[in-house]
Every structure is written in C-alpha cells, then in structure tokens.
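What follows is one chain in structure tokens, specifically the form predicted alone.
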Amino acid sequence: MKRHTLTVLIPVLTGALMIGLWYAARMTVIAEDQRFLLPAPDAILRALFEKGPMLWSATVSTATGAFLGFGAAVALGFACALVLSLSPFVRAGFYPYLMVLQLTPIIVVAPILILWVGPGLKSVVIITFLICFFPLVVNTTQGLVSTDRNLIELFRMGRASRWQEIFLLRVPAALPYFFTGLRIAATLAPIGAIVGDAYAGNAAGGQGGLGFLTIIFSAQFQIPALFATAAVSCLLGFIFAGAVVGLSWLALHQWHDSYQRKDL
C-alpha cells in the first residue's frame, strides 16, 4: 500500500476507533443518569446542524478576530525580531519586557482593554495579538542570530552592506525558525480569539463569537451544543494551522533539509 494512502487511512481508522470507544464508554463506564454529560457523537452532530446558523455567525466573528490579531502579530513580531537581532545589547534591554508582556494573565489584561478600547472586536484582536506575538518574536530572533558564521564572513568579505546581510542572508536563513513560530502562533490565534471573546467580546448585533456561545450554552446546560462549539473551534484551529503548514511548504520545500530528506 502506498505511503500517501496509509497517511490518510491511518487517521481515519484511528478516528473510527475513538468514536467506537466513545460509544462503548457511554454504555459501560458512565452511569445511565450521568450520560448526558458525555453526549453521543450523533447527538453532537444533530446539535451542529440545529445550531448551524448561530455557530456559523460566531465562527466568522471569531475567525475575523483571530486573523486580524494573528496578522498584526506576524507583521510587528517580524519587525521586532529584526530590531532585536541587531545587537545583544538591544536584546538584553527589551527581552525582559517582552517576557512581562507574555506572562501577564489575559484575565487581568481583558478588563483593562475593555476600559481602554471597549468590548468587542478591538479587544479580541488585541488579546489575540498578545498571545501570538511572543513565540513569533522569540523564534524569528533566534533564527536571525543563528545564521552560519562562515556565510556571514563570506558576505562581509564581499563588502555586502548591513541591510544586504540582513535581507539576503539572515532573513532567508531564519525562515525555518520563523515558520516554527508561525505554526505555534497559528494554533494559538483561534484560542486567543475565543478566550478574548469570552472575556472581552460583545454580542451586540448578533456578533458574539465562539467564546460567547460557549458561555451561553454552558449556562443553559446545552451539552451537545457545547461539544459542537468545541468541534467547530477545533476545526478553526486546524484551518489556521493547515494554512501555515501549506505556506511553510511553499517557502521551504525546494531547498530546506526538512523537506529535501526523503528518509524522514
């Protein structure tokens, strides 16, 4: 059997096995009066269709916040990494404050953002940005300062300018690191948007996102709908991560070792 066929078939079989175990667990492990806490997959599927319009509207809202926050983090994170790579003194001066930004809990930041910019999309975008920014900066900076020293000396022997060294050597060499940070940020972006929507979102005009729906379904004890919301959130994360993986392949597959080696 071809390798590509196995690559598709194995996850499908694993998923079927997990669904079978799910049904078996409901019937054998969980008491009958507690089974509503773990709805059957078919009940979740029904809830997915019943709440379809609501879920679609919420997904669009969450995806918008995730995409805008993620895009801002990519642009500003790359620019910040370029600045940090210029000097170890610059890194020493700014890196602790980046750590402070990353370690500040979102539950503390959200009320401040609501006071500053108000609830809604702006706050969700900023929260998503804060969650995605740090891994992009750290990974890209590491790539920029890890360029092969021999290649740097070769550029300097050829009297390349500082900007030529950065954009013709260091940036291409840092692309694998950049895409590693991009993958991490892509998985965090939908999570950040959902968390931001739960803490600082605004449902006015029917614009509430998946985080808002999670709160509503939980309060109303709509367990199948809650699981359906989780499934949609997971799918959104897969879309973001898949897009970045595809972009990474387009940028690296013709020259980077991770794609050139066939034995991996």
Second form
Amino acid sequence: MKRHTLTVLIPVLTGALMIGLWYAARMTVIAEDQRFLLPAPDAILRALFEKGPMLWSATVSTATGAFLGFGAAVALGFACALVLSLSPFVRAGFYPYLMVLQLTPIIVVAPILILWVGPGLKSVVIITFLICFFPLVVNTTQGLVSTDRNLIELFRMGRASRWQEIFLLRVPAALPYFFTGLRIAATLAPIGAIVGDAYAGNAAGGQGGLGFLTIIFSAQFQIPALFATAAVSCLLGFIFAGAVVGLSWLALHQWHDSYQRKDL
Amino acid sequence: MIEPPPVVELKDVAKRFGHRPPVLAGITLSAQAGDFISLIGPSGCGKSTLLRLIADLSPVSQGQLLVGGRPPAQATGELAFVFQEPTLLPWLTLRHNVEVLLRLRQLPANQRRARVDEALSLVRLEAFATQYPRQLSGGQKMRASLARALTLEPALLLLDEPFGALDEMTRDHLNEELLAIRERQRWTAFFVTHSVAEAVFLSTRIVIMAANPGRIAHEIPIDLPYPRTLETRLSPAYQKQVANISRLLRSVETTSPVS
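Right, and the form predicted in complex with its partner chain of this protein, after the form predicted alone?
Below is the whole assembly, all chains and molecules, this chain first.
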C-alpha cells in the first residue's frame, strides 16, 4: 500500500476504533442512570444539527474575535520583538513586565477589562491578544538575536546599514522561530477567544460566541449540545493551527532544514 | 616614474587584545600588485588575525599598516574577504547569495545582474543558480562564497582557509580554478592555509609564521611558472619546494614555545 494512503487510513481507523470504544464504555462501564453524562456520538451529532444556526453564529463571532486578537498579537508582537532585539538592556528592562502580562490569569484580567471597555467583541479581542502575545514575542525575539555570527560578520564586512542588517538578515533568519511562536499562538487564539467570550462575550443585545453558548448550555443542562460546542471549538482550533502550518510551509519549505526530506 | 604604493604594507605591526601578551609582533611585510601570498604556520600564530587587520575588521595596536598607501579604514579600491565557512544565507538561492554584497551596496539591478552572471561563470555554477544552499555540495558552497567575493571586482582578495574543510580532490580542483580566475581578474591575494602543498601550488610567495608571539619566521618566493596545472604538481621543482617548506614549518613548530 502506498505510504500516503496509509497516513490517511490509519487516523480514520483509530477514529472509528475510539467511537466504538465510546459506545462500548457507555453500555458497559457506566451505570444506566449515569449515561446521560456521556451522550452517545449520534446524540451529539443530532444536537449539532438541532443547534446548527445558533452554533454557526456563535462560531463566526468567536472566530472573528480569535482572528482579530491573533492578528493584533502577531503585528504588535513582531514590532515588540524588533525593539527588544535591539539591545540586551532593552530586554532587561521589558522582559520582567512581559512576564507579568503572561503570568496574570485571564480570570483576574477579564473583569477589569469589562469595566474598562465593556463586554463584547472588544474584550474578547483583547483577551485573545493577551494570550497570544507572549509566545510570539519571546520566540521572535529569540530568533532575532540568534543570527549566525558569521553571517553578521559578512554583513558588517559588506558595510551593511543597520536597516539592511535587520531586514535582509536578522528578520529572515528569525522566521523559523517566528513560526514556532505563531503555531503556539494559533492554537491559543481560539481558546483565548472562547475563554474571553465566556467572561465578556455577551454584549447587551448582541449574540455571544462559543464561550457564552457553553455557559448557557451548561446552565440548561443540555449535555449533548455542550459536547457539540466542544467539537465545534476543537474544529475552529484545527482550522487556525492548519492555516499556520500551511503558512509556515510556504515560507520555509524551500530552504529550512526542518522541511528537509528524510531520504536526502 | 613614480612607483605605485604596495597593495599592502605592514611595518613593525603588533596586535594585542587587552592586556594579554601580543598575538602578533614585529610584522613587516609588503605585497605588490599581483602577489599571491600564502600565510602558513602553527595554530595560534596569528595568521587569521593578520588577515583581519588588513580587512579592517580589527585595528592594529602598534606599527603601521597601509592598504593601497592609506590606512585600512580609508583604503580605496575593493577588498573582498572569503571566510573559512561558506557563510551563505540559507533562505536565498545561490544567485541571490552571490548578489548579496552588491545589494548591500545598492547597485542598480542591471549592473548587479551582469556582475553576478560573470562571477557565476567564473566559478562554473551557472547551472545551479536557482538552487538553495542546502542542495549544494561543500565544494559548490565554497565556490558560491568565492563568487560572491568576486562580484566586488576586488583589488585585494583575502582568503581565510577557504578550502580547509573540503576533501583533497575538490581542494585541488578549486586551487586550479582559483588560479584560472586570477588570470582573468588581476587581484592581489592573501591566503591563509594549513596545507603546504596548497600554498606552494598557489603562491608567488609563502610567509611562514611562528607562534608566541605571532611573527614572520621565513619568507620564501615560489618561482614556479604560471599557469600551474597538474603537471606543476608532478614536477620535481614543485616537490622540492613542498619538501623545503615542510622542513621549515616543522622547525618553526618545534622551536615555538608551547602555548
């Protein structure tokens, strides 16, 4: 059998196996009066269609928040990394405060944000931004300061200007690191948007996102719908991560060793 | 008639880093246009440091160094440096790598194209122009690095053990190619190497250095006729020179205080 046929077939088989185990566990391990806690996959699928329109508009709302927050984190994170890469003193001055940003739990930040900018998309975007920002800045900065010393010497010998050194050398050399940060941030962005939405999503009169929906479903004890929401959230995460993996491939596959074919 | 100043002139040059004992002391040496001078000597004799002084990568501590009759910082005419490693930018194709120094100079695109084409043909890499460094062999990468230096159309070419990491056959080929290029582009060269055979094959003159402090122990002119080919390597005159230089080098190594 061809290799790529196998790489498709194997995950499909493991998926089928897990669904089978799911049904089996439900029927054997779990007591009958507890079964409602683990809905069967077909019940979840039915909930997915039943709540389809609601889930769709919530997904659009969350995806918008995630995308805007992620985009802002990429743009500002990159700019911030450029500044931090300028000198060890700048890094020493700002790194501790970046850590503060990362270490403050979102649960603590969310109420403050709601007081400042009000609930709704704005808060969701800011919370997503806060979650994505740190891995982007740290990875990109590390990349910008890890340029091969020999290449820097080549540029100095070639009388490169400061700008030429940054944009023709340091930035392209940092791309693999940047994409590592981007991958981490892309998996965090939908989570950040959903968490943000759960705290701050329900704008007065507006439609909430997946986080808000989760709270509603759990309050109403709609367990299959909760599982359906989880599945949709997961799918959103896959789309974000997949898009970044694609971008990374476009930017790096021709030259970077991480894309080197094994048989070379 | 006024003689042009030597391409490089060192008078009693010393180099020290901080308060440590000098790395180089009492270096007096001059290179005329067309000279191909190899620097050879035990590790730590300051060969590479000497090259870096000439390239203005580091200032002299004492004595006088003139490049084209001027201090190195004000030297006119192009100087090109070939590093020990190929030092290619992995995200650029071979062609763009060869072009990179000209881009730093912001030369117009048509001039860049002409010079890059010329340099690629000198090192016979035209067919590989669109490949990325990771697709090239060690010898091809070193050729690309040489081509990049040649795009500057240098008057002075400084090579710091450029072929040290290559296998002997590739090295021999590149030596012959380097001399062939020299027939077409008349630069003056300083060449750091650990290989006596390579030094004799390439040079008009060999400078044998001793360590602690780095100093010139012997200066030997090599008067084998150019163009030098495989026949040169097989000639008794060449082999006599190799034997002679090897003996001198050995005597320098054994008399240098151990560092």
